[in-house]
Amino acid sequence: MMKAAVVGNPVDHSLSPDIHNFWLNEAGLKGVYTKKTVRDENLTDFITSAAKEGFSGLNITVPHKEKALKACDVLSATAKELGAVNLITFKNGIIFGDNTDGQGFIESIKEKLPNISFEKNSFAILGAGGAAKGIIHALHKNSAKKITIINRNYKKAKDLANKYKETAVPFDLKDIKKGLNGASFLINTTTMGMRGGPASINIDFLSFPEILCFTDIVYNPKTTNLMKSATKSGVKVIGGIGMLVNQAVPAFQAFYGEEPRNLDKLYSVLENKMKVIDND
């Protein structure tokens, strides 16, 4: 039986098993997808053990995306450039690492805004970790007009911005007002507001009238405090479910060798699941 899993800490919130097991059922495949809580110090051993135990592969989530890269034998060009992986596959004794976060994000935006012009928009990013790297890389590839990176650790923001000098500018979180100035999109790539994660910072969206859209990669809960604040201010909001689903598409293909089916039905299933979770 083909098996795969999502690995993180914490990982109880993950909807990845719901997505992959839905697609397995729709395709009539004999396979299983689970979630594994793995501590940082045990990550490399877990990955190598999974390869030996017959796993097709693993999805890697916070906080392991950067460390997991070191356990891979071969990396895709994207993973190598980003220094982070979210997709690991095992084949012929080789551990292969890839990163589908960025493209998953781009596809989720296009689903909601099919006519978006990345070239005409400026994007402000909260965070400078593994997810931020993937999203910034994809925005750069799609010719984003400008990218500002806002992070508590200014050095991390600066190091990341230096990779995209012609496009990206770093800001310390204490200078967030300057970082948001002129941005038409604000993207939260951190775990702020995630169920069990750190509390969100407060942002007065009315003070930044140029922000037209707020995107949160957090999907559990379905509506974060930042999303609520943006909505109250009349800003369009895009949640994290779309990115989760779209980055899962190539993973499912890699794990089980089939195209995912019935995405519209999947979104409906996930919406109902999130209603139950939010009412717990």
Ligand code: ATR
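Can I get the form predicted together with the ligand as well, since the one above is the form predicted alone?
Excluded here are partners and other molecules; the one chain stands alone.
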């Protein structure tokens, strides 16, 4: 039986099993997809033994994305550039590492805005952590016109912007107004507003009429405070669940050799699950 798992620590709240098991069920496949809590010191052993135990592959989540890369024999160009993997596959005794997070983000935007031209838009990114790295890399690959990176720790924003010198400009979170200037998209990649995470800053979207779309990669809660205030100001809002689903698409294809089906139904299944969590 084809098997795969998501590996993290903690991993209890991962929605990846819901996504893959939904698609397995829709396709009538007899595969399994589980969650594995693995401690840092056991990660490399876990990955190498999973290959021998007949796993098709693994998804890697926080905090293991960087360390898991070191266990791979062959890396995709994206994984190499980001120094992090979220997808590992096993084939003929070789461990392959890839990173599908950033392209998952791009696909989630295209799902809601099919005609979007990345070349014509400027993107303001809140945050400079792992999630920001993947998204900025993908935006750059998709020829984004301009990217501003706004972060509490300015040095991290600066180091990241340095990798995309022609396109990216760093800003301190204190200078957010300058960073938002001219942007048509704002993307929150920080943990601000996440359930159990730090409170969010306030953004008066009405003061930035050029912002047409706000995307929050936080998907729990389903509607963050920033999403609420963007909606109130007439800004189009795209939630974080789409990125999670879209990063899983190439993983499902790699693990089980089939195309994922019924994405609309999957979104309603996940949204219902989030509602239950909201009421907990």
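Residue numbers count along the first chain shown, from 1. Computed from a predicted structure; not experimentally measured.
- Where the chain switches from one rigid part to the other between these two forms, the hinge residue selected from 244, 161, 203, 183 is 244.
- Put simply, the small part of the chain turns as a rigid block by 17° against the big part between these two forms, using C-alpha fits.
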